Amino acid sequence: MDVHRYDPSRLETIEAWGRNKAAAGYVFRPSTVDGVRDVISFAQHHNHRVVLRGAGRSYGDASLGSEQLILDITRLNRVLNWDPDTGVVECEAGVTIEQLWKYCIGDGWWPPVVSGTMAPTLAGALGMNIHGKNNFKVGTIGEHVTEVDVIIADGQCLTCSPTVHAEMFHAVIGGFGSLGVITRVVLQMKRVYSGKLLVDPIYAKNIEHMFTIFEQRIPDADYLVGWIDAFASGDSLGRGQVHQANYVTSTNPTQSLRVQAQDLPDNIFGIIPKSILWRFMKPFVNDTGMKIINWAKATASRLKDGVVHEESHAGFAFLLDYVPNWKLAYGDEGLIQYQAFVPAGSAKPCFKTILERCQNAGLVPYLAVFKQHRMDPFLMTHAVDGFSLALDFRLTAANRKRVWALAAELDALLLSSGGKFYFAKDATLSADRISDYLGEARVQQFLALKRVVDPSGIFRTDLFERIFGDAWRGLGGA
């Protein structure tokens, strides 16, 4: 691939999956892992940062620059190795959750970790250490990885893993695509012996009931995931649903196992395209229109109280992929998720403060996600022993402004409270909050390794710049 010229065929748009930031950019999409090292070698003679982006679906600026050389890595996407018998698969890193669990189900195996969406590339779940429905019981993705290879930017390739380079193996698993781009993976997948769930829907009559459940779910779920009605009020703060799921050994494998059984559906009702969902959604995603949703979704739940049944586990995981591009309903503007880690002891007065807060703020989350988690041993982690509240703010011209003044106050709490962030999600996040947040320990030794492996600062994000400019440049970065 020639990158030694600037071609304005190359300029692109790229938009923040939340659609509410965009840069234009010098996007290249090399195909080998020489690609990526001319892409490296172009930047430090030109004196341009690298943004490294996959599938691009982190909601705010962790894979944008503007006018820098944007990094696509979706045509590494070859599988490499693959042992049915171990589980073990060795992967370039363009790989998406979705290939990966279609080319290994029909074995028997499934990812350990997924999001909530299946379009997230290897190298992004890892930048960003991706969690799941199952973090309170297997940690994050990156404890599943064995190995992986990482091109710095003299051009080098270090193969990680926990005993080898063992200091930036736990560094680049969550650093952000800050410290050099990552070309392949081993991961050890999870046996499963059907492709289904069983899955039990419990109704959440508040807050304090959702903690409840939690409790005494745990100890016997392998996934467990709670929606909160963020409209509601007074006693019923924070009423919502949990549902758990367990593994199934004895529906029918070999049938359940195969990747058309595990398909979403095209249409609703088999009549209505769920690629056009989205425009009927529209009128609804306001204030007024949600409010009846989330009370519709509420009283439903109560009906659906203990009817178990059984779902796919592309089904049960991959809610976010039921509507194609449903965050076109948000409008123009976009939306951004704000997520809050707590630790267990702190985490109920703070979540009903914060969904209390944002009610009295008007700008209340049309989404709410409720997780449990653990810790995990990666450098710039977002783990607690706690629990995590997800919250989708839809953007106007309006009201920007005021989203990101109440993401500041939640910023002020959560940190009070021994909280944590999650750069996935982060659009707000500003960079006096974040020794707070990891400790200044933790960002100093981060910022030394990246002058090891990076010493001219290429990979520098808009999150990156954003969060640890300053810090960098204090530090004699470029």
Ligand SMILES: Cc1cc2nc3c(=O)[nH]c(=O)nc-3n(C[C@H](O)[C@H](O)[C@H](O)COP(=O)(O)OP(=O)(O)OC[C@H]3O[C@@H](n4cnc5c(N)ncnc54)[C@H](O)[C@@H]3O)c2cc1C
Second form
Amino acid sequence: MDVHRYDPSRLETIEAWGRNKAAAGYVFRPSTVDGVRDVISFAQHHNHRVVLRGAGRSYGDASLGSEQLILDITRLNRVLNWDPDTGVVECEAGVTIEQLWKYCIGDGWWPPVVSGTMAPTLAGALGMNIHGKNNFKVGTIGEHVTEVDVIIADGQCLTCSPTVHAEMFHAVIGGFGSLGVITRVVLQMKRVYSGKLLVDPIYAKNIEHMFTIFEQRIPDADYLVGWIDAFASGDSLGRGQVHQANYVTSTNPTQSLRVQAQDLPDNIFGIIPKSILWRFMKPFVNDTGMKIINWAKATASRLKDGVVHEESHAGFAFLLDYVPNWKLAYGDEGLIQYQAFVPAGSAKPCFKTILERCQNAGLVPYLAVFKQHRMDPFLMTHAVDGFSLALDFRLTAANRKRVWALAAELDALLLSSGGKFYFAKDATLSADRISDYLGEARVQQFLALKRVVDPSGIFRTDLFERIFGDAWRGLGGA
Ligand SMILES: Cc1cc2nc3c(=O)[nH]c(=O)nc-3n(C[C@H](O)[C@H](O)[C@H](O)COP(=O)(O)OP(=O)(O)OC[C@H]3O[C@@H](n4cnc5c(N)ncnc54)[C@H](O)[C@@H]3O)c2cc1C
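With the form predicted on its own already on screen, would you show the form predicted together with the named molecule?
Full assembly next; the chain just shown is listed first.
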């Protein structure tokens, strides 16, 4: 690869997905593993950082690097091996969740864990160790991976599995691009016997009720997710809707397992192209508009309570892909997402306080999503045996400082509740919180491993610099 064309023409301004940060970097898109090695070697010789980037769907600075080399993995996107009998798939790491489900569904297999958008690459999904609406049942995506290839800073390829290079396996998954480049992934897919899910919508009159519904439904649910109207207050604080979805076996598998039966429609009402829908949303993405929309959705949820229906896997899983580029409706300053992970014992009072503090600060999230989680075996895990509340805040030039101040206040509350943060969503966390979040021993274990596989510290994103930069330099790192 012509890595030596290190000239201004490679300089691209790259935005965080939430448009809350941007940085210009020299972008390289190798299509081979040797090309990946060339970029690493070039960085070593020119004293540059390498910022690993997938599809750029992390909300904050997780795959940004100011004036650094951006190693974009998206052209390493070939499916290498597929066994329709066992559901084991071997892919280059730039394969996206969209490619994966479209490739396998016709044979009756679906990715075991997906995010709310199908855009992420497997590399990015593993870099953050993503979870889905079934996290309480099947864990994170890393728990379904049997092998990964990782190119470390000296160009060596480590083939890691839960038993071979096990420490590296459990650290590179969830290691936010700080230990090496994942280039190949072997993943066990999930058997499905129909392209449909049976979906049961349940109205929750407040946050207490939301917790009760989860407690009742968890034992029999394949997927469970709650939406919350963050504007509701008083007795209705935390009202919303839970969706329980379950696999079915009966619904015309040969038809429903076709990609065409899954795909999200290109037009709304058959005529309006989805691509321009965000423009219609834009006038409503403000406090008044979103209060009305949240109220209308809560009212509709009450009316639809218990109306069980079928949905395609893609339709249920990728709701956030229905309106492409919906983030543009938030305006030029973008948005942040604050996802609070809290152990079951303290989640209820913690989430109530979070919702109240947002309202008191006059910074009400326009979207709030509630999920249940379980622990996982990865080193830098964000998992809790408990719940998460994900909150989308619109940013404006006038409120940015107040949003950061609120996030800092919520960080303190979260830590006092035994809570955790998620780097895929984070844009605000400061370095001084990290030991309380992960524990000093875990942070030191991670940095010690980094010193072995990346002694000169070339794999550093802006997120790494923001949170671990000082600790790394404190250990003598570059
Ligand atoms: C609308 C929306 C909904 C979402 N829903 C969910 C959800 O339900 N659950 C969830 O968990 N997340 C969710 N996310 C977050 C998203 O799944 C993660 O941020 C994911 O990491 C994005 O993958 P990506 O390919 O875009 O990677 P990027 O965002 O580009 O990178 C993610 C991380 O992986 C690292 N990385 C990239 N390539 C490599 C590589 N080759 N080797 C090692 N590390 C690498 C990067 O340095 C970075 O730290 C959502 C995001 C959006 C925008």
